[in-house]
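Here we start with a single chain on its own, the form predicted alone, put down as structure tokens.
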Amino acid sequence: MVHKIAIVGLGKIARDQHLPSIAKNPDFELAAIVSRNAELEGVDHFTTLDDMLAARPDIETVALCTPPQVRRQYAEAAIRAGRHVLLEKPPGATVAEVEWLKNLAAKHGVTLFATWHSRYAQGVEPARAWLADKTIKSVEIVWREDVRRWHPGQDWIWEPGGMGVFDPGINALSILTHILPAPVLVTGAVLEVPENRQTPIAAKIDFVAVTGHTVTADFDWRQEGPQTWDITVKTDAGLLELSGGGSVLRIDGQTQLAADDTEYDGIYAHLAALLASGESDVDIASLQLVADACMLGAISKVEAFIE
């Protein structure tokens, strides 16, 4: 069965990732775009989601690629119209609203998929399997990138609900919560917030696992040049390193895997499986960690960020 899907929000992530992965997946047909400012040649275009839902009852699935601040209202409209919903990460602006959408989807009998694209990096599942029977001693996350490169002119990330540096940082946390055998808790954080912005440009977070080992995370949006997306895990059986956002896996310095970026291909393969089984997948563990870091975080004001 080929599933007709509509993309809501035709921004950078939709163009760079969603469109190519949909195009190469035989289980999906891109049937419509919903955007106030952008169109795609040869594809039906609507300026509002309500218009699309009314005009195209044959479109059964909606991929929401909007900023998180407005995602709940769009997801609610689609779910109430009986459509399946894919949520870009982060799945919402708050933990509670994502839980609410999960319950709403179950009530209406539709699939809700809260995606975490970094979990589909090729090194993540092998890392999870290798760590499953190991004793973890410590974990260090270093996730530093250039906001001007990845989010040019996107003011929404600096507004409440936009998450600031946690927008990329949550990718690391989505891997962390997936590969570790035991959950972790936030114990403290320092959030560096530019004096002219509402969300952090950098953050340092301390965690402790329920099994006792510590985790540290260093997120920064001010790194120019080569970007850094590394997770290092010390265990009783050696050192595991995930780099390149999870695309490269090393154990004790020996490369086990180095793969191309196929994260969104994995997302759409999993979405097809969920639709076939009638199930949902809504994991909010990493979103909860971000919320906790913001609750416990000490605010440090830093110089203004100028685009």
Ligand code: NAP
Second form
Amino acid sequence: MVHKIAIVGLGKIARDQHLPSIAKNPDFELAAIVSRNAELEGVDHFTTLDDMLAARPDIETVALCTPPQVRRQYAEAAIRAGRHVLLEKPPGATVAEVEWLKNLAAKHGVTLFATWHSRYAQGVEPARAWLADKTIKSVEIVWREDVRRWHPGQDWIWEPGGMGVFDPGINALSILTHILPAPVLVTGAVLEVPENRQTPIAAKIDFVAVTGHTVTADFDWRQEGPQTWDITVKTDAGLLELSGGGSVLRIDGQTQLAADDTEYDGIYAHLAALLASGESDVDIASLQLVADACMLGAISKVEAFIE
Ligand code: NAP
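I would like to compare: after the form predicted alone, may I see the structure of the form predicted together with the named molecule?
Then the entire complex follows, led off by the chain already shown.
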């Protein structure tokens, strides 16, 4: 069965990833775009979600590619209209609203899929399998990228709920919470907030695993040139390194895998499986860690960020 799907919010990630992955996947047909500003030639267009929901009862699934601050309202409307919902990451602006959406989806008998694209990087599952029976000694995350390259002209990332550098940092945490055998807890954080902005441009976070080892995270949005998306895990049986955002896996310096980016193809394959089984997939562990880092974080004001 081919699932008709609508994209809500035709911004960077919708164009870069969702459109190509939907086009490639025979289980989906792009049936409409909901956008306040943009249209796509040959595809039905609506300026509001409510108009689309009323006019196209045949569209059973919506992919919400908006910023997190407005996602709950869109998700609620779609769920109440009996549609399945894919949420871009982070799945919401607060932990509680995502939990609430999960319950609402269950009540309405629809699938809710809170996506974490980095979990579909090809080194992540092998890393999880390798770590499953190891004793972990420490974990170091370094996630440094150039905000001007990945979020050109986007104001929402600097506004409350936009999460600042946690917008990419949560990708690292989504991998961390997937590959480690035991949960981790935030113990402290320093958040560097530009004096002209509301959200951090850099953050250092300390965690402790319930099994006792430490985790450190260094998130920074000021890195030009080569970008760094690395997670290094020291274990009793050797050193595991995930780099390139999870696409490269090394163990004790030996490359096990260096793969192409197929993250969003993985997301749509999983969505098709969820729709077939009638299940939801909503894991908020990494969103909770970001919330906790903000609860415990000391604020350090840094120089203004001018785009
Ligand atoms: P973006 O380029 O700013 O696009 C977001 C789109 O959401 C806008 O084009 C806008 O589309 C729509 N929108 C609806 N209500 C809005 C509102 N109140 N304020 C602003 N936009 C609104 O952002 P993006 O980079 O695609 O990011 C969207 C989501 O994808 C974020 O949660 C982000 O974390 C995630 N993501 C981004 C990247 C990346 O590389 N940028 C990578 C992975 C995931 P219309 O004008 O069409 O209505």
